[in-house]
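As a starting point, one isolated chain is supplied in structure tokens, in the form predicted alone.
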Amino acid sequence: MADSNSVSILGGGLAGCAAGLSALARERGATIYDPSRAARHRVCGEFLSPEVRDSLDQLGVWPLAEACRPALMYSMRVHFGRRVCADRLPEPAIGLSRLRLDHLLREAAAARGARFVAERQAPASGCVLATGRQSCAAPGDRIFGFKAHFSGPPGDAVELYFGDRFYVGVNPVEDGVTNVCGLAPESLLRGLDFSYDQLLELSPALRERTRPLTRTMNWLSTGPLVYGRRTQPEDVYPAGDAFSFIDPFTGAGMLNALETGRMAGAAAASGQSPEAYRRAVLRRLQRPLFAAGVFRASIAAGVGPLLAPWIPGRWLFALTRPA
């Protein structure tokens, strides 16, 4: 067990990880429980806002993300279709797979002292909970994630791509790679015997566009993903995924993660009551999280390739940032 003057953490991912460097950075001591010995490839964009730069030099790490030379995106483009809403982004996006960035984290929150346990723990009082996204799902049709990483010419933007009832996002990471990440129904990758390679075909301008690629790892799936909220112990710092589940097409998980980790870890670090960083935490996200909803249900509805080419590009990426 954690000593008393340790926060203790649960989950050893992006949001773990960050709030155990908030909490050191606070000179308190930091354990964190994760299951998982070292860093590994998860399901992820792997899109880090221009943003991140200043979450990842709050927490002391920027330097080390910059050496391992991440890959810049400057525009953005959303495919609908035929339909294409292109535009430029603010600042240049950062394009850097979750197994550099996780494996970064924890080299870092070890370097300073935070003690990793390789075992699960409940959660306890005052404990940070960055466990993840939930797993489990209403009955129905339910939705799965899916990413793999490919070779061949990776591109400087960041492209969506939206089907019939599933999407892909496509960006560059370190090291030339390029990263292939998406959504669909359980009832359309049944129809494909959950073939990725297979439902890559189904949009001709996905098609197109992963041609000249060849993909150098087996996929990987995860789910049933629920969005949202997630209803948690009162007495915990919720971060990450299990504080809120935000669509995957916005491109705002990871620095979520990251800015919420910061949080819950200097909350639970300097004693903040877990209700007011829970209001503080909500402030950053609402936004976020009304946008991406009223975006998911217009293309549910079908308009969204109808409202795409009047909408700027730089407006969808404002609406879905943290405030």
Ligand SMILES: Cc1cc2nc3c(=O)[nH]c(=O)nc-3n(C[C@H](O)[C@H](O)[C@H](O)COP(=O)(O)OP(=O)(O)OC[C@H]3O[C@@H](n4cnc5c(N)ncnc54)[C@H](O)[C@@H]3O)c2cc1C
Given for the second form:
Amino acid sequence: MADSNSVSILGGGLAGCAAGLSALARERGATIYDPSRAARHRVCGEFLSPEVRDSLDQLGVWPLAEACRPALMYSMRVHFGRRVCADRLPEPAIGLSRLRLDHLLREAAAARGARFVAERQAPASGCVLATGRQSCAAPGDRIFGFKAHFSGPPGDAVELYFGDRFYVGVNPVEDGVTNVCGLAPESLLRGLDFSYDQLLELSPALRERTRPLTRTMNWLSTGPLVYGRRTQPEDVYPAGDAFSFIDPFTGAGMLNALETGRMAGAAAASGQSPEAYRRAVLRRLQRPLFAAGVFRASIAAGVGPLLAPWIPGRWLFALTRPA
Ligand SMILES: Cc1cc2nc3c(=O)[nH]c(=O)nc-3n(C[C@H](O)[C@H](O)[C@H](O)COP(=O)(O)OP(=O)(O)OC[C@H]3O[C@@H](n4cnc5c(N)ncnc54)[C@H](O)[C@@H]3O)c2cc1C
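Having looked at the form predicted alone, could you now put up the form predicted in complex with the named molecule?
Following is the full complex, with the preceding chain placed first.
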């Protein structure tokens, strides 16, 4: 178990490492429990919102991320069938693989004195809970996520392709690699024998975009995905997806994980009450979670493509960032 000066953190992903770095910056120790001994590929679009620069800078690791030579994205393009809505991003966004990002955060935390313990833990009072998404869902048409890396023309935009009941994001990451990542319901995937290559063929625009690309890894999948806030014990500091899971189309999940992880580490290290911490996090996340839910519902109802041309992409982008 962690010593009494050490903040106990469950989960060594983005939120857990951010919490560890934040506690260490406050002259407390950090013990990070995670059954995974090392960073690994994860199902993620690997699109980092521009504000992530500041988050990583505050954690003292932005130069390490910059040294990985991440891809930069200057614009967004959203495809609804044949209709395309394009806009410039307020600032360049960053494309960096989770393998690199998680690795550099783990390395930085370990170099500053965090102790990593390769164990799964049950939450104890006062711990930071950064154990990620809930992965069980009520019966129904459950949603799954999938991702692979590709070689070929990378582009400098984040592209989202909405099809009938699914969407897929295409964006560059470091080393000229392209990330292709999406979400679809189980019923659709079952009909395709869970062939994600076949799913890319369902939208003509997506088929055209991915035709010159060559897949360089096996597809990874995850799920079922459950959106929104999670119920957690009252005496812990939940962070990242363990606090709430925002729709991947917002590209804000990693930003939220880094920010809430940083806040949770600071709160646990300084003795702020879990209740005050949660209120502070909610003030930041309530609006983006609500906005994401409204967009999800309008897409499901089929009105997304009708409204999209009238709503500036920048505005949608701003609404789904933390306040
Ligand atoms: C399909 C998909 C696409 C996405 N695309 C994007 C995107 O493009 N941009 C973006 O910003 N976000 C995206 N996200 C969201 C983003 O991946 C998450 O918000 C982010 O990974 C959350 O980080 P985390 O640290 O909270 O959780 P995780 O990264 O899941 O880390 C949780 C860690 O906790 C560990 N753990 C679990 N249980 C225990 C336990 N009991 N004890 C100890 N350790 C435990 C796990 O091993 C894991 O390492 C996407 C998500 C999905 C599903």
